[in-house]
Every structure is written in C-alpha cells, then in structure tokens.
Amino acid sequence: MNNLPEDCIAKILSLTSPRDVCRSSAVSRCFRSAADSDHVWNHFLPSEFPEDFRAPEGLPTKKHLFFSLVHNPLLLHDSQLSFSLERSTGNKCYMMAARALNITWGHDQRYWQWISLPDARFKEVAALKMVWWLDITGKINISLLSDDTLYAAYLVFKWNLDPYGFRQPVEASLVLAGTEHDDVQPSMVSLMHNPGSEQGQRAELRSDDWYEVQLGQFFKRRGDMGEIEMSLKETKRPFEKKGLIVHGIEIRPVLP
C-alpha cells in the first residue's frame, strides 16, 4: 500500500470513516500525510450546511474544521439552535434551545423562570417554578438532517435543589408534524430514577452533567420533507410539579 501514490491513498481513505482515517494515520508517514489531506476530510463534511452557517476563523484545514464542529457546536438562528457533527460519521447534529421550544405557560413568570447557567450552551434555560400541566414541544425541519440516517431526539435537562412531582413516568412522543392527535402513540419515560418504576426509557446522566431522556427515533431518508415534532407531556394527573430545568432538545444520530 505504501507504494501507491498519496492521492490514491487519500481517495481510498475518503471512502471509509473519520474513525478509520484517524487510525490509518499511524500506519506510515505516507498514510499520515494522506489522512490529513483536505480531499479526505472534505468528504466527511456535509455537502450542505445550514443556511446561516459561517465557518469559524483560523482553521487551516478541512480536518481542523471537522473536529472544530465535533467539539464546539456553532450557534445559529439567533443563538436558538446549535449545529455540530457526530465524530464517527460526520452526520449532522442539532440542539434546540429552550427558547425555541413551545412550553405551555413558559412566558408566565408565575410558572416558569428564564435563567442563565454557566454550563449551558445557550444564553437562557427554562426553570420550572410550579405547574400542574406540563407540555413541552419542539419542531425541526427534517431537511436540515443528514440523509439515510437513524436519528433520536432527547430532552436535555437537570434539576434544581428541590424537585417535586416527577416520580411517575411522563408521556413522550415523536411524530411528523400534522399527525392527527388520535394517531399519536406516546411512550412513557422516567425523568427521575425511580426504583419502583420499570416503564419505558429512563433519563441518563451525560458527560456535561446534564440529564437526557430519549423522546423517540426516526429515519431520515433522502428527499424527506416536513417537520418532526417532539414532545414531553404530563397533563393527566393534576398534581404539582416543580424543579425541572430545561436546556433544550437535542437531535443526533443513533450509533450502532
């Protein structure tokens, strides 16, 4: 293989994955040079970026741009949406800020408070003071996502010092926007680790010290149009709920 021209090696590497390319750079000096080439990493970058995307300044190569987008999500749409790439595939990932979601009574200060936290990606997060009726919904245009990719949506959240009313599972759903209400089959998810409940998905602690719980999955095919609607609801048991802090909803590829 080392006898092959470098551009030929680069062509072969571009047909693999970012993970394979990084591993191949340890084979030889020739492979390392090919693995760093713009031709290879341009293949892993999206063919289409979001409308208001601007590449960060000071990145000398396509490889630098790729890993910048993996590790440093860019804020778009008036800082209400973040864009990044999944490390092993280069597929697109997005996170919608709490401000971009439809939160019932979210603008009523009796029920929700908008605060800033140092570990948040966005300027503001939504802190629940108290409600009986919890309803959080987000929509994203499916054309923003990578083709032929299985995606999942996650509510990203944490708790204040005194959460209450979330011991029981709540309803989660993910559907094509416009789906009739009667056709939606929600799943049950647990925001808190409750030893007495084994229903549905459970929240998991992330590496950034926020929690996430999966709302659902969908497969994005080439040519798909419309919006995906994701929601978390608890409207059937009229008891007090408080202490939830909503960061946003993240949409990212499901890894094997």
Given for the second form:
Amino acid sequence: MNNLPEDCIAKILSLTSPRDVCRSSAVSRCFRSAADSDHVWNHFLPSEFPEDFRAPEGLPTKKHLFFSLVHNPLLLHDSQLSFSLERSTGNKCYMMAARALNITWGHDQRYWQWISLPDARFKEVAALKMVWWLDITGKINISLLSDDTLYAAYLVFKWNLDPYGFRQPVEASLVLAGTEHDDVQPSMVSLMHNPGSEQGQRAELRSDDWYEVQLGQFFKRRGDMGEIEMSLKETKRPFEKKGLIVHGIEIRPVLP
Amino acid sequence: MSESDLDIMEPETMKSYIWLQTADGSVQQVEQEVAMFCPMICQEIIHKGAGSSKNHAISLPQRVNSAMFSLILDYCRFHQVPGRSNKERKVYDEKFMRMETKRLCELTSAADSLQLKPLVDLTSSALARIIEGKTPEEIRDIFHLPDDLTEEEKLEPLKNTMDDPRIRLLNRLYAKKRKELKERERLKNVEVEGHVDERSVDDLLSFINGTDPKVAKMSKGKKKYKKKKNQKIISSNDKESHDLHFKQQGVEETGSRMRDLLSLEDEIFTPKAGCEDGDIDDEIDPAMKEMLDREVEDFARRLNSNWAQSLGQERRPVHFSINGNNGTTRRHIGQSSGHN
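Since we've got the form predicted on its own here, give me the form predicted in complex with its partner chain too.
Okay, now the whole complex, with that chain kicking things off.
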C-alpha cells in the first residue's frame, strides 16, 4: 500500500464512508493526506444542491464544508427550510418550519399562536391554544432529496404545560405525488405515551429535547419528481385539543 | 511498407504481437488485441510506433512487474472478447479479485499506471471493502503501514466536533462554571456580610410561587446564579414575602425572574470577547470534570425547559391559594422537559 500513489488511495477511500475516511486519517501520514483531500470529500458532498444554497464562507476545505453542513443546518427558502447533511452518508436532510406548513385555523389567533422559542431552529413555532379540527400538512418537492435513499418524515413538536386531547392516537399520512386522495390510508400514531392503547408509531424524544413522531416513509429514486404530502390530522373526535407546540416537519434518511 | 505495417494490415493471416518489457527486465510477446486493451500501451503503439519488435519493446511503467503483468494480461484477455455477457464478466471479476491484500495493492498500482480504468475500479472497491469498518490499528496491520503520526495528530480528527453549536455552548457553560467554582473557593476564605443565596432554581421558583413560605437560607442546593442576581431576588422576595396578595407578586416575580433568565441566557449565547473555545484547560481533575459535565448538561437542559415554561406561565394568570398549598400544576417546574 505504501507504493500506491495518493490519488489511488483517495479513490479507494471515496468508495468507503465518511466515518471510515475519518478513521483513516489516523492511520498513517500518507493515508491522512489522502483522507483529507478534497477529492474524497467532494465525493461525499451532494452532487446537486438546492437552488438558493450558498456555501458558508471561510471554510478552507471540502471536508470542512461537509462537517459544517452536518452540524450547522443552513436556512433556505426565506428561512423556512433548513438544509443539512446526514453524517454517515452525506445524504440531504431538510426540516420545514411550522410557518411553511399548512395548519388549518393557523391564522386565527383564537386557536393557534405563533411564538418564538430560543431552542427552535426557526423564528417562529406554532403553539396550539385550542382547536377541534387539527390538520397539519406539509409539502416538499422530492427532487430536493438524495437519490436511492429511504427517507422518513417526522413531525417535530413539544408540549406546553397543559396539553389536552392527545391521549388517543391521531392520523398520520405520507403520500407521493399523483396519489388519489381516496386511496390514502392513514396510519395511527401516538403523540403521547398511553400505555396499553398504543398502536403504530410512537413519539420519541430527540437529542434537541423536542419530540418527534414518524408520519411515513418513502424511497427516492433517481429522476423522481413531484411533491410529497405529509400530514397529521385529528378531525373525527368531537372534543378540543390543546397545548401542542409544532416546530416543523423533518425529513431525513432512515439509518439501518 | 515496413514489417509492422504489414502486420497491422493483415490480421486474418498473421496474428499480430506486441513486444513488451516489464520493469524487472523480462521481455514478452502479447497478442495485439489483448495488449491494446490497456490505454497506455495503446498510446505507445499509436503515437510512438513502439512494440513492433524485440528491440523496440514497449517499456512498461516501473510499477508493473511480471507477476502483475501476467495477471493483467489474463484480465485483458478475458474481457477484450466482445461476445461475453455481463453476467459472465461479473462472475469472472469476482473470482479474479480473490487474492491476498498485498497482491491486490500491487495490482491496483500496476493497473493504475497502465490506465486500465475498469481494473482499477474493481481493485479499488475490493480494497474499500477491506478498509470499511476497521480501526486505524487494524488498517495499519493489514497493509503494513508505518505508524508515523504523532499522538497529537491522531487526536485531530476529534476536533470536527468543535463545530457543533451545542458543544460550544457547553464549553462556555464549563468556563462559566469554573469561574463560579473559583469564586466559591474565594468566598470560603473571606467573611461574607450579606448572605449568599444558595438556593437552587427549584427552590427559588417554588418560593416565588408561594409554595414554600420559608424565607431563611435553604439547604445548599446547586448554586446556579451569580451572587449579584441572588441578592436582587432575595431583596425583592424579602419585601413581599409577607404580602398576602400572592397573585400579584407571582406575576411580578415571574417577570423579574424572566429578566434574570434573559440576561443569563444572553451571556451564554453572545460570544464573549476573549472567551475562546481553546480556553478549556484541563486543570480540573477528571472526577471533578465528570461531575461538572453532568451538572453543566443538566444546567443547559434546565435553562431551556425553564425558559419555555416561564413563557407558558406568562400567558396564563398564576393561581395561588393563600394558605400556600399550591396546586399540583406548579410541581412540573424544574424537572427535565418531556415528563408532562
């Protein structure tokens, strides 16, 4: 291996994963030089970036750019969409702000309020005061995502002091473009822990101290086009719901 | 016409051979179509007209010794035949790749110098599969690489985590905590006139909300606020602790506590001049450091949860009963978020 030229080693490393490459930079001097090269990290960066993407300034190498995008999501689309990379593969991840979602009655101050929280990624999050018709929908263009990747969409939320009406599971759905609305079969997800009556997906606590619940999964193939529609609804039970704080909808690859 | 031209013009009658010389000196004849499969040899033949005779043998690059060359020739011989199916080729390739790692490396090197891209791709992915998932020591072992990085250099990859804003926040909280510790050390040695409020956030809050009528210094919890702020809270509490109109007090106190939280939050989030991330000197011994780690993490979580919950508080009028036995809703404050 000593006799291999650096660009050969770089080529071999670009066929592994970002984690393996980082490990390689601790092997030996010649490996490190290859492992830190732009050639390798360019390979892990997406081949296509979203339209209004601007690389942050002051990053000396592609490796720095990669990790900057992993750890510091960029705000795009008028600061309503955050863009980042998934660390082990370099696949693209997005989070849509609550303002970018379609929340029925969201414009009405009697039902929803828009507040700012310091631990939110976006300027505003939606705080539910009280509503009977809960309907939160988000749409994203599938072409923004990485090819040949299995993705899942999550509603990111938390509770205020007095949530009410969420003990029962609610409907979640994820549909691809071109699906007839009648064909949609929503799945039931639980936003709150209710031991005994839980079926389907449950809410999990995230590392940023928000909760998330999976709305659905889909596989993005090369050349796929159109919009994905993700939604969370509770419109069938005749009582009010209170106390949900919606951060947004996150779309990221499913890790094995 | 020269001999070589005749050779090229009459492939049916005479099989053309190219003369090649490997790095270790051996000269051999190779069928033309097989040899031409390698771009580098192709170029030599076309641009320089070499390889036509034993004396004019094409010199192969240094990285190609005879053993490797014969392997490469086998590969070329198989693949240059046009009639083979993709499946056949794949099966051949997989079998071909079965060799020990050292030979694989030599083969990659040789194929690369001959610019034989398909073979380079093949060997590269085989080597990539070997490297995947291994630790640096294992990789060094397998490929017999020298361990020529200094300890410092080996630790550098970890620095990538410094970009994480959460880690930067925690580092700043560390620095703050360490400053507080030093303050505490100093205070222990000096006589203090005004009493230092050592109450934890929980205790202060429950006091504000009227659940705990004690005014005197409470048990030594974790000291979270700086001395100045503590005195500010104490003085306002002292004034109104005997006031029966807790409701009004509750809202006001919430306001002042909010301001305190705000300024504390500000200090943490705005980058301080002179406070660099590299400032984390390891003066504190590991056990203490671990304890600090946990406290600081807890602290950061509490700050975030307290912030959200105090905002929630502002929206609803605070309810108190005069006998101080407050409703259970207030008990949630201070615990980590998510346990509602």
